[in-house]
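The form predicted alone is given below as one chain in structure tokens.
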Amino acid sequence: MTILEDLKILKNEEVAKNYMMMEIKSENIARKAVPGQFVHISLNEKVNGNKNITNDPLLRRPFSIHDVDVERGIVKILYKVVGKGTFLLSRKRANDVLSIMGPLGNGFAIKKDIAKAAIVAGGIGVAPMYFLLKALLKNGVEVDFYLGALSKSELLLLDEISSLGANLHIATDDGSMGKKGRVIDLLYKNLKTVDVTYTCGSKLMMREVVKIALAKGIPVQVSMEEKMACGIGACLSCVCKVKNNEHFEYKRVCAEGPVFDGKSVMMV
């Protein structure tokens, strides 16, 4: 069930250059969120109950939730400062109040035979992904985690994924740390028998990582981004095409996704 919630900003920091780690109080959210959904949010400040005079952005963004904590009510928001909207939000502090709508979306699917797992993050992509990687090691998953960046600057929760367990990959496009190169590249090389793949990242990339996973009968599953309006598949302005067996489709990255089958929508 999709709440609308005046919330109120618990920290708002910067985690490395031009990355943000926002924590908001809702204890809605965070129990009901999954790994995979998002929240949207306005960017129109709410002062004592009332609109700001300002409507711009008028649109809402959308923001992958990183992380939730149940007990304490928290929802954690992992965002890379890349625009006015990002750059609007950075500027929040605590007990700023913000118009939210989620836990929105469909999620990654956690089989309960599921074994062993990899993850494949690229650059913010990683976002969505500590949140899942904590949830298939609570079910007792082994997780590969294959991060990539441009630099060693651009990695980020280096110490918070290897502390939970995951076996960690690092790849640079600079090779400032880990293997030089693209992570795709350390994916080719290391992919061994797992029983599913995540991804999220650039288009280019997750394609790549569909097409390596496939070739070793891996089922993969993909985090789509797209612009988006409403936020709740009613504007259609974040389709994207689909494959179902020999025709297309369009599916809503907001409802229907963000996360799709991999094979259904970077095979086409």
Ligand SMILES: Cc1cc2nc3c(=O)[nH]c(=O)nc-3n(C[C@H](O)[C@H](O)[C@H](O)COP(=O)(O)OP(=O)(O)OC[C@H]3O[C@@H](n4cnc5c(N)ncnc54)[C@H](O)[C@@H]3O)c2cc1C
Given for the second form:
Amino acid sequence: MTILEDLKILKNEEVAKNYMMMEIKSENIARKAVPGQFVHISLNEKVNGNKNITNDPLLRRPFSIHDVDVERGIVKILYKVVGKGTFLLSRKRANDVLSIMGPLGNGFAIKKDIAKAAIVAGGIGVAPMYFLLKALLKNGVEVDFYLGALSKSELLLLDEISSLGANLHIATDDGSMGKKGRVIDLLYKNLKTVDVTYTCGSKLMMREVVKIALAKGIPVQVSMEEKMACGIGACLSCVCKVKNNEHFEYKRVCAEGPVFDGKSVMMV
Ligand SMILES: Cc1cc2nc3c(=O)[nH]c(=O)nc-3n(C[C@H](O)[C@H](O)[C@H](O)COP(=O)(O)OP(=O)(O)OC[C@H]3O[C@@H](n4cnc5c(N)ncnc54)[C@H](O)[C@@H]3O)c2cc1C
Ligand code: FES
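Would you mind giving the form predicted in complex with the named molecule, to go alongside the form predicted alone above?
First the chain shown before, then all remaining chains and molecules of the complex.
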């Protein structure tokens, strides 16, 4: 069941230029969340103009659950400041309260019989993959983690990912760290036999990841991003086209996703 709560911020700190890590107190979300799910955060501020009181921005903003601490009831969000909503979020401080819905959507499927997996993350697409990585490692799965960004300054969570025990492969567009070039080129050269590949990043990147993995007969799960309004399946603003056998249909990213079978959403 979806929970709507007013939740206290514990921390909201810059981890790199324009990237923030927020900790929120929520025993409910921490206990219920699975990797790949998201929360929907209201950032509207009551603006008292001459005559009107408006809510701006009106719509909630979706953010993946980056990590949870079940014992302490803490939920973490890793986000990039890109516009008004994320700017307002970045101005929040410890003890401020946010209206948050979650956990929402369907997360990544982690089958019991997998022994080896690849994770491919581009830029802020790394946000949901850390929680996934922890869950895979806890299940005894060996993980190759492919991480790409424009430059070294935008490569997040390097130490955290390595210290968990993943095999880390890095690519930067400008060559400031790791292999120079796109993370998909690195994947193309290095992807070995794994039971499953998981990816989150730009649509362009994820489409290439799906092509590379499917060519080797490896199933892929992708975490889709679409602009959202309600976040709970009611408004249809977030639909994406999905292939179902020889037919196409539209699925709601907030309700049926955000995680989909890569073959059905990327090969349409
Ligand atoms: C299921 C889901 C999970 C998400 N998880 C995360 C997450 O964990 N961390 C995170 O940082 N973001 C995440 N996002 C994206 C996040 O919701 C948007 O960045 C946010 O809504 C932007 O709000 P805004 O008001 O700041 O920007 P807006 O005013 O809505 O947009 C400002 C500008 O930024 C562009 N923009 C919007 N989103 C992005 C984006 N993601 N990257 C680059 N440019 C963008 C817009 O096209 C526009 O030009 C997720 C989105 C979805 C659907
Ligand atoms: S955001 Fe309303 S249906 Fe998905």
